[in-house]
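So this first bit is one chain, no partners, the form predicted on its own, shown in structure tokens.
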Amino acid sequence: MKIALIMENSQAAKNDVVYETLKNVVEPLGHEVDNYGMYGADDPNSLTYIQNGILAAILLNSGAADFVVTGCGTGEGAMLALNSFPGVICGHVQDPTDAFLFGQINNGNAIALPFAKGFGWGAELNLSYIFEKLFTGERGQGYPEERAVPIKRNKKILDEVKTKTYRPLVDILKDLDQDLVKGAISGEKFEELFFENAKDEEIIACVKELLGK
């Protein structure tokens, strides 16, 4: 699985201790870990929660990246933001419980974590018990047990609903305000692992016309 990490504005000085955590903890479990930034507060290129947004569901949709790590202070407004697209499942997780639920029950392709709220001593430690809980093992198997049956049903019936109830992607990125989706867009390695791993080539035609190439 390739993991994609994406910070935001406010969390950006978190960067490296995301990153080295998350790297961490799925690199022995066979993942790869692409990080997208902010690479730091002084990072030149700033990312809002919407952005994240904006540039999650562009890895996803296009399959750069098979599940994105985000998050913003409180975690709210980046689940927000990614859930606002097509093809976007993310879940708002703040311990390990809600980790192993959201994998197991939800089965989503995204979570987003409040970076700001009770990160202080120890916080490396949840985040590794978060991301154990995420991605050790099979995803989706149901919780509880005797639950399974119906909830891999409703998952597969919650697909269902938001083919009916999204547009198409390209449609969204050239309806939204042009300077915003290419601000998401416009991190430094942005360019080097989108287009080294995406496959939809409708939307990479769209991200080539948007960075005019």
Second form
Number of protein chains: 4
Amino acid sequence: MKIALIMENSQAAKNDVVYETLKNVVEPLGHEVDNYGMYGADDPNSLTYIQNGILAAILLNSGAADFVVTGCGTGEGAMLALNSFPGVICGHVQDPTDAFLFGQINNGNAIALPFAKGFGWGAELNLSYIFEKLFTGERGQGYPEERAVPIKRNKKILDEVKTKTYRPLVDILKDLDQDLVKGAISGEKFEELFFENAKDEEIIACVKELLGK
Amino acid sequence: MKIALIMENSQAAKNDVVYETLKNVVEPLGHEVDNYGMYGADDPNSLTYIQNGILAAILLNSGAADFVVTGCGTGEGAMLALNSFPGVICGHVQDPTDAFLFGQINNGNAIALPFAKGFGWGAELNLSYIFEKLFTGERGQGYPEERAVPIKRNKKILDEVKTKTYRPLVDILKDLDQDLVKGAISGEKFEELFFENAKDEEIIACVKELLGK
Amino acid sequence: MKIALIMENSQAAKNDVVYETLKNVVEPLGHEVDNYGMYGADDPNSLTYIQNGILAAILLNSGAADFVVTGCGTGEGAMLALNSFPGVICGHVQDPTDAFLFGQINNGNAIALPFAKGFGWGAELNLSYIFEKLFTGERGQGYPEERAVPIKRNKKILDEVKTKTYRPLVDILKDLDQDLVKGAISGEKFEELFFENAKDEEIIACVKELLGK
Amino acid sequence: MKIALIMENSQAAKNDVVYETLKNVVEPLGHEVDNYGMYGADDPNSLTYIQNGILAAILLNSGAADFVVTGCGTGEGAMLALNSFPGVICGHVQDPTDAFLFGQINNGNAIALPFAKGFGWGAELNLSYIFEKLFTGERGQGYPEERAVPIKRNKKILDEVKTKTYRPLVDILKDLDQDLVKGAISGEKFEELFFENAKDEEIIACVKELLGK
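Since we've got the form predicted on its own here, give me the form predicted in complex with a further copy of the same chain too.
Whole complex next, starting from this chain.
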């Protein structure tokens, strides 16, 4: 699975520790990590948590990423922004039990983590346990086993509901403030990573237009 | 402020303890609580967490409620469902610090709580502290004070983004599975509470149609 | 390592889930679990959290167990009782990070867990992650690595201090209320497990006397 | 009530924020705070968590303080050190529910807090809620009310047990490494605060001797 990491301006300085922790846990499990930045506190290509939502929606809906790991100070802003877009189901995860249950029950394609609140000394431990319990084994199996049927049914209904509640992503991208959208895809490695991996032609075309290509 | 409580089938048995705890905390603060059920494990008008999302969207967008307190086993399902609808900004809150920061920074109009995960003995204490820290004083002031300006700006941008990303609620309600929607407004006290408080004529008309009135 | 499980009356009904979870995690790691009860809510040989302290001190100081897993409603009572005795260093552990850090930094020989507070649905997940992070690999290595020297030094100083602050266990056992002490060693399997594993002759003799043997 | 704050070397830089937060919460409740340091990362009078235990035992047993708030990186080391001494019942407290339940059920005279683990941005909020729930109202009332009788009985039994398990404090102070003990009472304001408030003549005499007075 291709996992994209996206971090916003207030916690950009922690990009290294989060990226290293994520890679160390998920690469042995057979996943890949694409680091979409911000790449530190001084990264000139700044992202707000709202832009995390725009970028995550582009990556997930285009197939450039299978899963997005993001966050902000408390994780709430990033979670709200991601869930404002079609094709994104973003959990808010604070501990390993959250991670496991979100993976098994809600089976979304993104998580938002608190990178400041509760993120004290030793926070890399909690992070690594979260990634371990989320990305080990198959997600979406329900928990406990005997509740698997209604859990999977509800997930399917939520997916269907979400196809009705949002506008198409390309329409959204055209109607949003264009500076906001362009800023979301201005990261140093965005073009390289996105065009190598994206599959949806309509979104690829839209992104090209946004980039003036 | 009028606070609506909405609980789904898996945790319906806890409606009493949550309702009493919420009332005990917020009534002295000058708020009112409307209990939209489910009213116990045997309540025949069952709600799934997805229907919590539909009902919350109807209440918040119509002005029938100013704030929604909801949840499910982990809170994630209800949070995802609510955030799938326009006009809803639903936090995922597990402790009093989450509650305060969500209120001050994200300033949403709903929270989803874990009513099973971590909800052991003494859980009513954590609940009451959460309500206290969320509903005391004015929300949306930012935290800490010196970060108030960018925090409020981002909240405003998120609000604007959300006006572009969702379809209109009435269109959504007409396109969703009609049994699903009707089930969401079948609670024993829904009609009484909703028609007494709702203000948006278009949504009121839509709900009347759904109820066959 | 031989791990003894001790539970008190208020949470005795959870003995099965805690014992099974502990065994499932630690047996594959090469450890053994001795279940000292209570064996359920109806177990006639009742233990209070204070008696957990007496029993844990007997097991650890005699060599009948290398490590004790115990707890009570919040874990605080059991923790306080165990730490009231010589030869016992009991952590209070609520999450996997607590477990890992206690193992690496404090390197004690007991933990007290909250078996009621926060022990909601899915609590067996948190339990199993706690056991996994505590009992995997070698404890007492310090964390992070570069702090290993002062951490190990402090642990050694604490051990030395504790040799001065407590009275000898056998003297304590003789001076405490004898019904309290006898109750602590009245569990159905105590005699079998204790005499098979204890190594300290003085404590063995003291226990025999207490049992009227 | 007179509350003493004691912090060790690894988290000494947080003395200000902890002291201010504690004072802001407890002074309006009618309590006083004595800050025994360390007074910052550069304070030359360094305390290890073990010395926190020695100092807390001197303050509580002499009557110089009614309650001790302490901690270390995870809180475990300080908790273990304090509970190694007679006359001290020190809880390990991580959240407001811990604080309330420890106050009502265990009714100890000290708490050890994690000043590094989980102590991220906004940690002053959790701190202030902890102090609020611990120090508001009367402690030792049991919780819930209907369990007050056995809870108070067990607390009384623990107190009695502890009178048998430890050696007298003055004997301990004489037998411990004298540099360790002297270091524990070397804080800049120790003499002023201690001699103004201590009531136990034997401990006062012992402290004077240690100070070479």
